[in-house]
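Presented as structure tokens, the chain that follows is alone, the form predicted on its own.
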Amino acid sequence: MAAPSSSNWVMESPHVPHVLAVDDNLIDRKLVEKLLRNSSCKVTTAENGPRALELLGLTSGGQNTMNGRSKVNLVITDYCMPGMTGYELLKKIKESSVMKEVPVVIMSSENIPTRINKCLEEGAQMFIQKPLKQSDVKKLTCQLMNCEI
């Protein structure tokens, strides 16, 4: 697992972290959702980048479609998805004045150093090798909630 970037991304409130998990593969998406829920996270899922942008309110209409759910504290996305890659989603989030402070974690089953560096340089908080493990999620949520591991 790549080291997290240096920016401070602690949650503003002591409430349960709300994570948006994005993956085109249903099995991987369900696994990420289960691991996050096991770590006491509230989880919203999206099957692709455009749907994630819609949920975040970053489409042309600009409406957040979370239906009253709390603000997202973390986005975790697969890198390799059809239509819009995780890298492209990362760039859209970081270009947004409203969402740019939300940490984005990229997951991939491929360990390609240039890809990892490109994502970290664009503002990804972390790059995690798939399959995601409970220990990875624990580190993420602890960092998000500013607790000791």
The other form holds:
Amino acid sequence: MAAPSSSNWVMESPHVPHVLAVDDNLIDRKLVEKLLRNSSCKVTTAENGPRALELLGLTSGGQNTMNGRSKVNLVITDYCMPGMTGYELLKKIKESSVMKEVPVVIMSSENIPTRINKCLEEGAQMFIQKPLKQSDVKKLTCQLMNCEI
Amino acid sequence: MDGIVQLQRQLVDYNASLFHEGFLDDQFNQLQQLQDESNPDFVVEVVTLFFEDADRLLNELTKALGQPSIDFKRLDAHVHQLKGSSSSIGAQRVHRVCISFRNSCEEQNVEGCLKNLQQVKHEYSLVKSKLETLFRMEQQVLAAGGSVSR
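Now show the form predicted in complex with the partner chain, given that the preceding structure was the form predicted on its own.
After this comes the whole thing, all chains and molecules, with the earlier chain placed first.
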């Protein structure tokens, strides 16, 4: 995994983290959901960028459907998706005034340094290589909840 | 009691052989470790999704390669999906062929693509049959009152 040193994504109070997982692949969605649940996270999945933006309340004229119920603490997204890529989704989140503090993690099956750097420069917290493993997700959620391993 | 022990031993051996022969890699172990009381059928569920997804994709690939004018981008998109799912469940040999397949698509090599399609269908049918056997053996152990250790 590649990650810049940053502690600004620790949640203020200890509670169940709510993660939005975005991936166009059904099998990968099921896997990431289970991995996150095993790390005590509440999970919402989306199969593409536009749907993710909708759920985050970032579409024009849209409401934050998560508001009042459960704010998203982390977005984890696949890079390669048809239509809007994970990188484009990352940009949109970082450009928004409401959601820009939410950490965004990018996943990809391809280990391409220029791709990784591009994402980190755009503000991604971390880049994880697929296929996802339990240790990857545990590391991620531990950082999010600021626990010592 | 003897019967259960023998069934369990056969299951362990069969499981091990799938890794030994390269059909499955460590990612399949990851799936097995995710299975717990709250999700006792997790592996079967995910693998079943993979089978359905792969069947659909192989169909699309066959159709796409049968067109008079081949859309390599579309072809590549389907192979990318199959490459991803096979990797995520640990179907190593299928995943490997998909990597070659993507190269053929990139080179717009029709012959290569046709060959890769045959290979991927072959590897897929092998791993599918082996996983189905594995699940059947697990069911036998459970039915006999034994447990399937992870």
